[in-house]
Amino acid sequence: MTASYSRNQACRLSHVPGWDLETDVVVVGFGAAGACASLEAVQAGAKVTLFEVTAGSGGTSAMSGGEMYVGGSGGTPIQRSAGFHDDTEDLYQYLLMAGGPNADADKVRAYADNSLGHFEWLQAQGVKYKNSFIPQRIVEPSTDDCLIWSGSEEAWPFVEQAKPCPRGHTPQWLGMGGGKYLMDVLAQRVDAAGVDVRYNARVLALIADDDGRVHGVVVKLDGRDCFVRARRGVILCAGGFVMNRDMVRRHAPHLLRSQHPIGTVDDGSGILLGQSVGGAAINMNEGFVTLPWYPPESLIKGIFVNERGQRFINEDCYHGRVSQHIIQQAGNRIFLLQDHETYAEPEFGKFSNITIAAAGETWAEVEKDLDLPQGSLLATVELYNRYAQEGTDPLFHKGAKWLKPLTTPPFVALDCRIDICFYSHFTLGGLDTLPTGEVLNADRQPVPGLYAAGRTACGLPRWGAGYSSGMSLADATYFGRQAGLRAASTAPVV
């Protein structure tokens, strides 16, 4: 009878009939985290075998814009050329706030102190960045330009704790979608480094002894179950769990309000494999949600209201933070109010399905057309305009540069309904790890022989309301490197 293996239950070492393949380090997943883990491990002298379940490299990393959130140590050359000085402590404080209530201060400290060096490492791998800066607020460049404001750096409450600085570094790639370019460069480096890459290889289970130490994996190769020994360790870089709708329903059901998951094979397999040997999964209720409602940046001068006609956020923060607050509102009806001077058609309007819900010569007409409670919208706009005229926003602390009374007709309400527009999402929970990538159990003790990075681990980005574009790739590449280095330096099990 053929044995059946499960990612939910480890295969006992005593049940291994013999090793089909032996290596020092096994890496599971060929996205940004897996690529960087493999590179550092093999460059440290370890023999590395990388298993990828699909027919090619890239993973969800290749679907991204390629932005990398970097800075500190005075700033990258591109930041400095644009006139910015990025102090390490400002980067640290911003990332700590961005991480939310359960931020990992040790990981934030490690990344802030080494972010500039990490950027230089990426360049040494062959990733090119143009020395240019786009000062306008955008989602990602449609040109080959580099530096952008990719988060809430200038917005309350972050601006109160950290000096603002743009940190989104997009690789020199003409058009959107620079993540594919980034992954192509890293994949070429992995190939040149001599990593043994096996595609169409599904890891079925971890192999562990009675003491809980991980010794390797069971993997489906060429239609048969193979036993692979990892003398130094296994690194899980298999993505998050956004494509596993049962896991999303169990851990983060609010994300189901957003109907568009972002992922490839993000089925939670890496997290489940880690849990099968005692690894603890944390922050599983957290995720990132966004509706790309700007550019143009003039739209930021408008105000969002819910179906009660009430504001709920300072609109000058990152589009993902706005969307995170949108998804928390009761009901699906959300509107972005603009007057004649601030309105412009959203550049992603057709993609996002943002349309005009109502228009009128007075806000009373707009309120009536939207079928909002009588007087609710009028009261909200009147209060906002009164304070905006004075350059303040006592309710939500919107920055003065974005404050403008909405008084010039005609007036419009953009329809940003949750059940109609393109709200996309991915998960932020994962295995608890040390900055070295070692997977921790419920007592926060390392599981011997097991490491994780990327969205399989819970890293720097762990709070949707604090997320900034570029944090996932920064986290995956930097902490993927640390996992590779630690695994390669571990004494082999003989």
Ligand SMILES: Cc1cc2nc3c(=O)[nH]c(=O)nc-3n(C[C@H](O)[C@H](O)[C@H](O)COP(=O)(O)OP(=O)(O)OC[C@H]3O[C@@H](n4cnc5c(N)ncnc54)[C@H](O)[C@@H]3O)c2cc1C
Contents of the next structure:
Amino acid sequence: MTASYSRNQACRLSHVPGWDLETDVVVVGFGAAGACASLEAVQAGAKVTLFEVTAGSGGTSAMSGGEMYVGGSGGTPIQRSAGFHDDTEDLYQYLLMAGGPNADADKVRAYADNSLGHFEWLQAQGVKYKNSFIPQRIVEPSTDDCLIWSGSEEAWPFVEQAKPCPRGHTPQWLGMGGGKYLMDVLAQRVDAAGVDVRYNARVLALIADDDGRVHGVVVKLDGRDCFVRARRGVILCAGGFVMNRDMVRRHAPHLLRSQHPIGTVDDGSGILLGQSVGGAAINMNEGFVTLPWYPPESLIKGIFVNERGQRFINEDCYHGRVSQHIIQQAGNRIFLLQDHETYAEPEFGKFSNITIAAAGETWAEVEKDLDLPQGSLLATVELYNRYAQEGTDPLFHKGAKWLKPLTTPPFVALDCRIDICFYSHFTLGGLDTLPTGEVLNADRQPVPGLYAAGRTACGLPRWGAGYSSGMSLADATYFGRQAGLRAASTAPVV
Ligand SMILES: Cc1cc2nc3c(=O)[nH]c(=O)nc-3n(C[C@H](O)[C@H](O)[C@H](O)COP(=O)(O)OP(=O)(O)OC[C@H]3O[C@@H](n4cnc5c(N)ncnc54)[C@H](O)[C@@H]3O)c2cc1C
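Having gone through the form predicted on its own, I am curious about the other one (the form predicted together with this ligand); can you provide its structure?
After this comes the whole thing, all chains and molecules, with the earlier chain placed first.
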């Protein structure tokens, strides 16, 4: 009788019929985290075998914008050329706030102290960055430019805790989607470094002894279940769980309000494999949600209202933070109000399905067309305009630079309905790990022989309301490297 292996249940070491392959470090998944883990482990002298379920490298990392959140230590050369000095403590404070109520201060400290060095490491691998800065608020450069404001650095409440600095670094790649370029460069390095890469290789289960130590993996290779021994450790870099709708329903049901999961495999297998040997999964309710409603940045001068005609956020925050607040509103109807001076067609309007819901010569007409409770929208706009005239926003603390009374007709309400527009999401919860990548159990004790990084782990980005573009790749690449280093330096089990 042939056994069937499951990511939910580890194969016991005593049941292994014999090793088909022996190596020092097994890496599961060839996205950004897996590439960086493999590189560091192999360069530290370990024999590394990387299993990737698809036919090529890249994962979700290759479909991303390639933007990396870096700074501190005075700033990257690109930040400094653009006139910014980025203090490590400001990066630390910002990341700590961005991590939300359950931020991991140890990881934040490690990353803030070493972010500049990590950027240099990426450049040493061959990733190119142009020395240029786009000051306008955008989502991602459509040119080959590099530095952008990619978070809520200038917005309340972040601006009160950390001196703002742009930290989104996009590789020198013409057009959006620089993640493919980033991954191609890293994949070439992985090949050149001598990592044994196996494609079309799905890791089915972990192999553990009765004390819970991980010794290897069961992997489907050429249609056969193969037993692979990892003498120094297994590093799970298999992405998140956004495509596993059962898991999303169970752990983060509010994300289902946004109808568009984004990712590639992301079926939760990394997290489930970790849990099968006692690894603890944390922050599983958190995710990143967004509707790219700007650029152009003039739209930031408008105001968002819910179906009660009420504001709920300072609109100068990062689009993801605004969207996170949007999906917390009761009801699906969300409107972005603009006047004649602030209105411009949303650059991603067609893609995002943002249309005009109502227009009028007075706000009363717009309110009526939107069928909002009588007087609700008028009261909101009147209050906003009164304070904007004075350059303040006592309700939500929008920055003075974005405050303009919406008083020039015609007026327009853009339709940003949750159930119609392109709100996309991916998950931020994952295995609890130390900054070294060691996977922790529920008592926060390391599971021997097991490491995780990228969206399989719960890293720096762990709060939808604090996420900033570039944080996921920064986390995946930096902490992937740490996991590779730690696994390679562990004494082999013989
Ligand atoms: C459209 C889009 C744009 C984005 N833009 C940015 C951005 O600019 N900056 C940023 O920081 N973040 C961005 N993100 C988020 C970011 O891309 C991901 O969170 C990040 O790439 C995750 O990296 P990873 O290495 O953890 O996973 P992945 O890159 O997904 O790699 C996981 C790999 O594991 C493989 N795998 C899965 N299960 C198994 C198994 N059982 N056996 C073997 N292999 C397996 C998968 O096939 C995959 O190749 C974006 C995401 C999307 C969808």
